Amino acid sequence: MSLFWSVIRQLAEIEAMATSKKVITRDEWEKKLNDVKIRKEDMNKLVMNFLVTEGYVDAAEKFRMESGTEPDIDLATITDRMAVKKAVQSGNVEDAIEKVNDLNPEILDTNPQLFFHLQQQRLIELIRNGKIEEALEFAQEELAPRGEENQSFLEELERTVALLAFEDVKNSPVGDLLDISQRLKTASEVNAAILTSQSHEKDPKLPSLLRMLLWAQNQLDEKAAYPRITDLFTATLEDPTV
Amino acid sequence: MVNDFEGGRQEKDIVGSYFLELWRSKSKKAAVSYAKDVEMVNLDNECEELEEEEEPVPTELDTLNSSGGFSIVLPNKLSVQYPTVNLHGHDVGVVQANCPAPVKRLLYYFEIYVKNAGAKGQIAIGFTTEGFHMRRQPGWEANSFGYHGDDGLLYRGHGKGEAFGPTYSTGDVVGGGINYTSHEFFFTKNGQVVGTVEKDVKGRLYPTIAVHSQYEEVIVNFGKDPFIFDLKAYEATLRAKQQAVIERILIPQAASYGLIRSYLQHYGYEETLNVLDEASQTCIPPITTTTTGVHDNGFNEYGAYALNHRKILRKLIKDGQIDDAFAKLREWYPETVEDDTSAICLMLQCQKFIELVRVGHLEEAVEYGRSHFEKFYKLKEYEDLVKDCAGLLAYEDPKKSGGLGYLVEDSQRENLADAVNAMILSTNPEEANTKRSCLHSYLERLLRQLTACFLEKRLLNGNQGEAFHLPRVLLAKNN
């Protein structure tokens, strides 16, 4: 009988070991973090991709020559998409429109879903401005029949359309659509299409990355305590709780 | 590779002697002791640059280590019969690869080809570990795992197998793979995944193959040939599938513009940092984010310390202008260069001569050397990277001077200035309780923890799986 009892706590003792978490110590931690081999020049093309993907490019340009970087695109490429972007963000759908196609005419026509969504855009700017007919008119030449190739489209025209229906649109279900954010989705649409039509990635890297060291951390959490980083903005180490 | 700085010394000095390991990192030392570690590299070493190149992969059959008499290893050492004689049902022929799966890496794959599916087409296609008993079929054994052609069943660690796939024959092409990250096989069958299985075992496992009935012959392809399987894609859905879930993480919004800013703060690119400010007061609405305090978050206080110096001294450098770089620092900042014997006088000093060089002027660059070297010769710590600048004189085209080139390229001018960069923050009385906070910008600190975080759970996981590295994400274009 001793004998299972010693076998029993023995096994127990087994499985808290495996159990147990490895503690690694700030000063192990460190020295860890201090093997780690960084290149500048990495470092560097991160900082590039983010100015050349967010639209930067005066920063690029400057960041090229104080760094000696190289951008992975060519720079005059931006301030055209920057142009698209900001007439979309300020209202001028028609504009933004124009714009695109003299960029690149097959940025439209091979994407049905953002073509749709400037024109909706054009329409809730027509109802915001109050020109309801025109608006009416643009809704029925314009979108409906490319409503009937799509049936999301359809409900989003019906969604749309429904802002003419409300006194006080604001405060509507379909409010939102008025609403900053719907401009700031939709230039964002176009935004990530013509970085697409560029064979650019449309986000970029660095926002991954970030998101990747958080997720690597809750990962090696289930295995060890060490000085994890929450504070983003500040790289601070914090002690590892035991 | 560490400094034989006497103790106090190297106290003193660690922005200086950062640098100068970074510089020394290029050099021509360090370039023949890397040839030597490849050389010497062994399977359990850590040495991050070196390993995925370096993991031995299974390239052919074992032909030392196997079941003689019951498998015949053809010449070629990728294929395998049995032999022809009738013989005993316990006599299996196992072959394992030459050597065993590499690790650290997300996927291995292998596939094997059933030329003749024999009298019985008891194959089985698997994974064992060393000292496995090769007269037993993969699977029948503990820590071994198989997936057999004759009854389509999955067999891991005994004689009795459980429901897997479909049945294989002659003609199919079979695969065996193991997905590190998951912990897990997988098998295929002519291209298609048949199923995926826990791998509960830690140690290193080699491809295997079993014949078990007369006339059975399988040919084996460890990637010389293209798979059958299209090992890329299924690759791609399980990456994207992981990337999926990492995008759903929550970040700030404003962190990575924070953490650029920060970054242009710590590396005195003003002027980059002052036109990035502009833009994202002028556009409207914000780009990077709808909240407002951009500019209080992500801001580091002692990073805009001295920026303007920085800058100007950055640019210096830049220009290959040492000399007013380091009559500048002597006026602004006289306590970085008061030892005329430091690291960083040093790096100024070999950067006048090495720009000397660069534009020909060679007679004055050895007046130079004679004047400004001796006193660093009587000290060892620097002795080879005053050799290596000395050692350009021999060449009439420094760039292509075997390898001393490195010395005439743009990167070790950058060097040097982040060195400046980094002595001038190190003199912040704000900074002096850390002065590791003057070698590394936040951002750095996080790639740093990053890769960290990886290397460390690999390593808690019997070094399997994937490292990261910085220069892979960005050559990738898959978002």
Second form
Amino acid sequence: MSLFWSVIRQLAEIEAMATSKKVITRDEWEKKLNDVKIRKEDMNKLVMNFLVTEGYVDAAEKFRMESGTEPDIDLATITDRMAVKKAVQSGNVEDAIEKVNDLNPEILDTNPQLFFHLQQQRLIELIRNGKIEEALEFAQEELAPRGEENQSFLEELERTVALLAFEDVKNSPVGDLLDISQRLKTASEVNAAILTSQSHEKDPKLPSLLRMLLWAQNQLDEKAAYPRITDLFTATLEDPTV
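Show the form predicted alone, please, because up to now only the form predicted together with its partner chain has appeared in this conversation.
Below you will find a single chain and nothing else.
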């Protein structure tokens, strides 16, 4: 049984146990947790999945040697993917586009929204660097035609060009486009597209399992008082409040 279904089954059993509001002691709870049997191989795969998806190539290689867990993707491709991500995060969008095409030209050919967002980021970088005439020319020649074909693209283009209308751009309604978070958003979108092209999940499994844990605790809170985890970093069980 996979780790995912094992967790689901145990959560279902725990919830069934709490059909009415009652107090579950630490001893009872820990006994129930100890009954959960999770294979070490499944835990190792979960760790490897996180390292590969998030791009920690050195850590993934070391973990592979230490645990014997083989990644489901060529680790060499992680370095290429991270180079693309780093280029976008640094504002080198043209370089990022070239690297994506070197990896797989079909990624951008089959994803017009991603290509538009990369071009939009390129326009933002031109405006950031004060290359106003070049930015206007680029917007007119490269982005405007795409905006005519797609209403959402047009709205995003208009919002980006609006950066030129404010003297104090950072405090303007569109100032968030110049924030580092905009680069990170675009870089994340590219990263996900590359992973998808490699038949790999675009998001690591571990955060999903943690979200499922929080959801399950919220559901159980309505039926029982029990030792719950409030700090995911330490995973310390806190005694139930009566």
